[in-house]
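The data below hold one chain only, encoded as C-alpha cells and taken in the form predicted alone.
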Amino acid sequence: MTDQTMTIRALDAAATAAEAYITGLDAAPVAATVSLADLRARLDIGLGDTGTAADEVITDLVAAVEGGITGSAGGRFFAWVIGGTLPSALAADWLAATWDQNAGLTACSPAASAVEEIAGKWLKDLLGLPAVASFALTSGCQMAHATCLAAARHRLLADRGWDVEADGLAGGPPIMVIANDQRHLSIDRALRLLGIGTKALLPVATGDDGRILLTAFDAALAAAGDRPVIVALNAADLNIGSCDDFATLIPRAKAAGAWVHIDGAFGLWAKASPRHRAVVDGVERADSWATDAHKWLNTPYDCGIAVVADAAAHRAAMTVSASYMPVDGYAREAVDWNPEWSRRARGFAVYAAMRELGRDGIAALVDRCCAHAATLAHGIAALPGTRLIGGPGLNQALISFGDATDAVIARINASGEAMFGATTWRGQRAMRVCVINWRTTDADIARAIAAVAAALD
C-alpha cells in the first residue's frame, strides 16, 4: 500500500466519523455519557512494538472515545463561552492540517502569510479598531492577553528609560495593574507569565451591573501615583455579559498616562452588530484588545486575536531574528508579532469564516445569539423555584435554583437534552446561560427550557 493510499484511507475514516458526529448532533446527548476512568481504560491498550494501519488507528480512536465527546459543536450547549464551527471554517481548518504549513515565516508559507494578513485587516475593520494597529493570531485569548500586555510592558517601561527586553523587570519601575474585579483570570495568569505578578494587580469594585464604579476607578488611579499603569477593562464579563463604561473610563485612564487593555474575548464582537455595538461604545479608544475567533466567529479551536494600537511597542516586545530566518523586508512576518515561533496556520479558518458570513451574517449571528440568550434566560426564570440573578447581558445570564442549583444542573446535563455550567457570583451559586453557537435555533431553546422544567420536576 502506497503512502498516498494510506493517507487517503485514514482521511476517509476521519470524514466518515466527522459526518456521523455532525449529523447526529441533534439527537445525541450534549454532555459526555462515559466516565474518565472508562475512557482511560479504552485508550490505554499499551503501545505495541509494531505499528497499526492508519485507518485502523482512526477507527479504533473513534470507538474508544465514544460517549466522551461533548456536543459543544451543537445548538444546545450553553455551559461555557464555546462557539461551534462554521462549515467553511471547519473545512479550511482541515486543509490547514493537510497543507501542514508553519505560519511563523512567510518563507515557510507565502499563502498562510497572505491569508493571515488579509484576515487581520478585515478583523480590525469589522471590529472598528484602528487600521494602523498591529495584530497577532494566537492560541487563544490567554496568549492574546500576554501579547498585548507584553507590548504595554514595553511601552510603559521604555518611556521611563528601561529596556525590559534586555534587562528584565528586576530593578525596573514596578508596574501597577488596575482591573475590573469581575475580570477573567486569564488576565492574572498573563501577569504571572510576564513577570509582572499578581501582587501588582488592584481589583476595582463594580456595581450590581458588573461595571467598574467611577469613584473606585478614580481612587485606584490616584493610588498609582507616578508608577506605570495598565488598566484592564471588560467587554464583556463571562457571567452577565457586562461591559465597562469605556467612553468614560478610557479618557480618564489615558489622562493619567495609563495603557488601557480590553478583555473582549467574546464581547468585542458586539462592535460588529449595529443593534448591540452601543454597549461597547468608546472601546476603540483603548491601546490594546484581546478576543477570540473560536468564540463568536465560530472558527475551530484554537484561535485568539491580539490587536495593539502601538505597533512599534508590539513588535519590540515580540520580534526575534536569526541568520537562518529569510526576510525580504516586504512581507509581514508573523514571528514579529506572535509569541509562538512554529505555529498553526489559523488564518485560513478565520478568512473562510468571515467570507462565509460577511458583515451582515456576523451581525446577524451576534443578534441571534443575544436574542436566544434572553429567551432562554427568561423562559427558565418563569419556571417555579427559579430566579434570574444576573443579566441577560448580550449572550450571558445567571439563573439560581437556590440550594438545589448544582443538583438541578446535574439533572439537566444527565438528561442529555442540554448542557449548562455552574458558577458562584457575588456569593450565590448559579447556572450560567451562554448562547454563542451559530447552530442554535428556536427549537433548541424550547428544548432546553423543557429540560430545565423536567429537571425541576
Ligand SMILES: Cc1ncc(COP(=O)(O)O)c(C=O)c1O
The other form holds:
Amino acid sequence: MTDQTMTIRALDAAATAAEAYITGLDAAPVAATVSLADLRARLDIGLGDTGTAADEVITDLVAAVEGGITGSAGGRFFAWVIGGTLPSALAADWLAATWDQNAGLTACSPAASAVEEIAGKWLKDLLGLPAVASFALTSGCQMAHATCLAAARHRLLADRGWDVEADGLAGGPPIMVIANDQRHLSIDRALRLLGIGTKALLPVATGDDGRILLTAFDAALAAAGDRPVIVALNAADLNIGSCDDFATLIPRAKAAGAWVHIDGAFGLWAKASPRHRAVVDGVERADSWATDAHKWLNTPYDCGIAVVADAAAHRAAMTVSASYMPVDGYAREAVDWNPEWSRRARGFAVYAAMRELGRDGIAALVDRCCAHAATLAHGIAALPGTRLIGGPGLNQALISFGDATDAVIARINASGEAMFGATTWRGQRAMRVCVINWRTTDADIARAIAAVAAALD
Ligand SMILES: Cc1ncc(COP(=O)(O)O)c(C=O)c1O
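What does the same protein look like in the form predicted in complex with the named molecule, given that the last one was the form predicted alone?
Now the full complex is given, and it begins with the chain already shown.
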C-alpha cells in the first residue's frame, strides 16, 4: 500500500465516523453513556511493539470511544459555554490538519499567514474594535487573557521606567488588578502565569444584575493610588450574561491611568448584533479584549482571540527573533503576537466561519441563541418547583430546582434528551442554561423543556 493510499483510507474511516456522528446528533443521547473506567479499559489495550494499519487505528478508536463522545456539537447541549461548529469551519479545520501548516512563521505557510491577517482584520471590524489594534489567534480565551495582560504589564511598567521583559517583576512597581467579583477564573490564572499573582486582585462588588457597583469601583480606583492598575471587566459574566457598564466605567478607569481589559469570551459577540450591541456599548474604548472564536463564532476547538489597542505594547510583550527565522519585512509574523511558537493554522476556520455566515448571519446567530435561551429559561421556569434565579442575559440563565437541583440535572442528563451543567451562584445551587450553537432549533428547545418536565415528574 502506498503512503497516499494509507492516508486516504484513514481519512475515509474518519469521514465515515464523522458522518455517523453528525447525522446521529438528533437521535443520540446528548450526555456520555459510558463511565470513564469503561473508556480507560477499552482504550488501554497496551502499546504493542508492532504498529497497526492507519485506517484500523481510526476504526478501533471510533469503536473504543463510543458513548464517551458527548453531543456538544448538537442542538441540545446547554452545559457550559461551548459553541457548535459551522460546516465550513469544520471542513477548513480538517484542511488545516491535512495541510499541516505551522502558522508561527509566514515562511512556513504564506497562505496561513495571509488568511489569518485577513481574518483578524474582519474580526476587528465585525466586533467594532479599532482597526489599528493588533491581534492574535490563541488556543482559547485563557491564553488571550494572558496575551492581553502581558501587553498591559509591559505598557504599565515601561511607562514607569521598568523593563519587565528583561528584569522580570521582582523589585518593580507592583501592579494592582481591579476586577468584577463575578469574573471568570481564567483572569486569575492569567495573573498567575504572568507573575502578577492573585493577591494583586481587588475584586469589586457587583449588584444583583452582576454589574460592578460604581461606588465600589471608584473606591477601588482611589485605593490604588499611584500604583499601575489593570481593570478587568465582564462582557459578559458566565452565569447570567451580564455586561459591565463600559460607557461609565472605562472613561473613569482611563482617567485614573488604568489599562482596561475586557473578558469578552462570548459576550463581545453582542457587538456583531444590531439588536444586542447596546449591552456592550462603550466596550470599544478599552485597551484590550479577549474573546473566543470557538464560542459564538462556532469554529471547532480551539481558537481564542486577543485584540490589543496598543500594538507596540503587544509586540513588545510577545516578540521573539532567532537567527534561523527568515525575516520578511512585509509579513505579519504570528510569533511576534502569540504566546505560542509553533501553532495550528487557526485562521482557516475563522475565515471560513465568517465567510459562511457574513455579517448578517453572525448577527442572526447571536440573536437566535439569545431568543432560544430566553424561551428555554422561561419555559423551564414555568414548570412547577422551578425558579429562574438569574438572567436571562444574552444567552445565559440560571434555574433553581431548590434542594433537588443536582438530582434534577442528573435525571435530565441521564435521559439523553439534553445536557445541562450545575453551579453555585450567590450561595444557591443552580442549573446553567447556555445556548450558543447554530444547530439549536425551536424543536430542540421544545424537546429540552419537555425533558426537564419529565425529569421533574
Ligand atoms: C466568561 C469566560 N471567560 C473566559 C473563559 C475561558 O475561555 P477558554 O475556555 O476559551 O479559555 C470562559 C469559558 O467558558 C468564559 O465563559
